[in-house]
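The chain that follows stands alone, in the form predicted alone, written as structure tokens.
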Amino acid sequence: MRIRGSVAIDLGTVNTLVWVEGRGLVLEEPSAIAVDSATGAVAAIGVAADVLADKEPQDIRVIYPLRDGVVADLDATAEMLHAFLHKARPRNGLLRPRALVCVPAGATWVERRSILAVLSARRPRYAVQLIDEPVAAAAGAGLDLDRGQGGFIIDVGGGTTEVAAVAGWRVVRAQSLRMAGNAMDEAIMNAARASLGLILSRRAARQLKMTMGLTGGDAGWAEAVGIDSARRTPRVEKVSGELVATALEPIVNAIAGAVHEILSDIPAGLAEDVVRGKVRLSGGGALLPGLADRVEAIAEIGVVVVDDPLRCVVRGAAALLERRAAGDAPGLA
């Protein structure tokens, strides 16, 4: 057997996941790179870089090189991704290694080309193919796309929310909203500063989001530590569930609007698959308390959170990579 060393990559705004042929999921780290501003050298990548964010160590700049699910800083993305692939250690052999990379359904031609450029920047140069995230999520959620099964997917990531109807490894209808987990964090940060005079880190806002979400949590409040905006000193504050839910409402409404719009436009032949298969909710945002219930109320169709929603997309991409030869694989962008 001639070793190729194929990889499936979920290159996300918040996290990057790498699956290696024959070994499974081998890497899951924040999409972050820390650079020494004095020398330009890379100081840390992934987890080690992410823990420095918001702490502002001298001469260190933490970069999140992806924005809204696509490449915003080409050089930093290339440096980060090749470091991740080196760490994952795919077994490169005689054949050119193959990489299947997940991209938002709404990514432009230029944005898609940037992914190809990143993986062609240095050796080993990968034979790169792209797959739309909703299709990968559908496969990872258990839909039998080989048999033409259809379904409805909502993948709430860090930078984008993908709302799509899919069938047979193809997107049927889709909307890619450039608002998701990061936008939710920013909304909570803005609300805390405006209402409480409290400056929160993104990490603290994310914790409030996942603790209380749209429901207010068990206690109706959660403790957060930030900086008093007037005194500029650390402060502990009880943040109400109402503040968090109100901050999230515009983003959740936008997602609900996209769900309603796509459902109102699906072909009649797909309707039974969608109703019987239910709406599948994936991505880190699928774990937001109250989101599944809200979507179910809007869609008037059952909603299920998929198993292991954080890894659903890379799991689906890996399934496609395993099943198909690169040249004739369906559903590739």
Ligand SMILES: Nc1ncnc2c1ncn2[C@@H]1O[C@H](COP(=O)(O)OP(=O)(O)OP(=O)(O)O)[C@@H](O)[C@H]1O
The other form holds:
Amino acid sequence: MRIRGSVAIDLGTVNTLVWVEGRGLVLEEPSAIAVDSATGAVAAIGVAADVLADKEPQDIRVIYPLRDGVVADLDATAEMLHAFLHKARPRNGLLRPRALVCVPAGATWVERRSILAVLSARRPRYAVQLIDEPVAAAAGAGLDLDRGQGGFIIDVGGGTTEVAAVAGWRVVRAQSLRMAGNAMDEAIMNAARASLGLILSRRAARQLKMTMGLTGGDAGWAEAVGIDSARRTPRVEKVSGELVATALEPIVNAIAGAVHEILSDIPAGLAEDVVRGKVRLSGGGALLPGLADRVEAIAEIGVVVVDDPLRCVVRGAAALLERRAAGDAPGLA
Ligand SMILES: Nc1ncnc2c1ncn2[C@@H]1O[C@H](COP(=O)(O)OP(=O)(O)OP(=O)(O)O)[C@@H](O)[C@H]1O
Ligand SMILES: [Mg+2]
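Alongside the form predicted alone that was just displayed, please also present the structure of the form predicted together with the named molecule.
Next comes the full complex, this chain leading.
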């Protein structure tokens, strides 16, 4: 088999992952780029850009160029991806390399075209193909899509929650909610400000979400540092699990609604695959304490969090690329 240096890319709202043929997963970074507003030059990308966010260093603008799983800022996304690919250093061979990029199932034609534009702007050598995220997640979760196996996937990312029934490398039914981890962070920030007069950074809100989620964690409270909204000075506060769970409730309800809707619309022929295979929860949001139990109560069928949920989508896309390199080529979205 000749190596083309093909890549599988999970270009997420919060995290970008790049898998390179022959080398495996080589890059996992926040989807962020910092630009020097005086000169327009790129000051930092990925984790180095993300750590500057919220801290407002002079003349630095931190951009998250994807919103709700799709390209919001074309130039910044192209710049960021170019830099990530430079870092990932795929080997260039004589054959034209493929780039398989994951997109939300609900992405419009224009949104899909913009992903192609982003890659061709700086990396015209790649033959770009797109794969629907729930299909990649299903493959990454270990479903045998080659044999037409079906399953039910919930991918809770940063910008989108994808709820989908899939079978044989295809989406059967899907709903994309433009509401996921970022919306959870914002809900916690709003609740802390309204109830405690505490202005939290996104990072602090995210930490509360991760430690307490819907269950309150071990202690039922957690400490957070923010700015007192009246005095404008830093303040340390004990934040209750109840505040966090209540803030997250509308988002969890929206996810529950989508699960219910898709479950009540699956073809009879898929029912057995779904029940036996269980609902698979992937994406970073799958780690939210209490979410799997809540979904299980709604769905009334078993729910499992996939192995390594943050890498599930790129793992599935890589599996497809590997199959293609070996000469097998299931149809794509
Ligand atoms: N332990 C955790 N508990 C709750 N949320 C978590 C946890 N770990 C990560 N997250 C959240 O998961 C989200 C990132 O997940 P992921 O990398 O799957 O998203 P993404 O692929 O970048 O976004 P999208 O698929 O929507 O474009 C963030 O909102 C992050 O805060
Ligand atoms: Mg994702």
